[in-house]
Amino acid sequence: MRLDRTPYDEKLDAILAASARVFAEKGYHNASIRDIARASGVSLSGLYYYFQSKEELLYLIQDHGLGTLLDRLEERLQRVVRPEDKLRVLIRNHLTYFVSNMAQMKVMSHEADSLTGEFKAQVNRKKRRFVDIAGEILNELNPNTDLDLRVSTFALYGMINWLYTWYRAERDPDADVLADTMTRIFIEGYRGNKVDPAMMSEAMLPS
């Protein structure tokens, strides 16, 4: 928890966490920023001190979530030292956000392609540092599988990332469940004996 959290920053944050609420509902292109103004109650003026578009405040919600998520996980990293901990904390650190922030993961998720310009390139910065991230412990974790490494990472993040397609707080375990049931799939899949491709073929054709 920060300690130096100044008004303005709590203020930023309310509008941030409202703004998600509205797009998460209506989707980026269909909200306006009145709508804005009347889920967080700041006036039109007030939120245009704070940002002078709507994809600007797009931008702010997707590097504000994402920002957050990095700085958690690369604080939690330091402090694992196997593989298997290293990846059971970075989906537990999704996991535990997502599940509080349920508006704000579907916006970051559903408008990923909203962004434009430097918007877009400062928060695919952010996302590419997720993706090494994720492919040096996936590395760690087993240097000499046959299994291509980018379609492993992008596996493990799809996985994550589309929790808000189907969670349910009143029915779904909490985050830490969540984790280790997550991580428990994707090791022991990740991990596993080599499968022939000639079997998997054959399974999968029509009986």
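Next, give the form predicted together with the DNA, keeping in mind that what was shown is the form predicted on its own.
A lone chain is what you will see next.
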């Protein structure tokens, strides 16, 4: 199921991992190729055997991560049928990967805009798949809601993707508890009954 890893690939993987760490720590634009050379143990010019430009390096990290996440998601979704379970699977899939790969997670969440042109387009194609999948699940979960689907979908991904800004492994719950919490909040929220009309009154709120 896994592609054979040639020595070539292993080295590339190590470089991608080191680069993800550097990009996560300093930010893509603030990190230098020299930083990556230092972190990966490869010489500055040696790195250019593995990628053609700094931007391609970022692309490789993001695309590889998104690909893995997407492959796993689609595989796992095939094993469940109820929309509640599908949503749980989606959330858990993301969070499990994120908690295990925090540097990559941050690079994927935070450096979306750092790509341009075809690199960005290719990554966005993968990201749209995630949006579509979540949209379909939400639609199954509550086909009759009056909540805006696009807003709800991004609210969901916001909960998930914001993780990189606050999660600390030594302090916060593990990925399963995280996923359980977010799943419970979102499912109840999204398919919940109409809220109390009184609560909706704008009259009492300051403009």
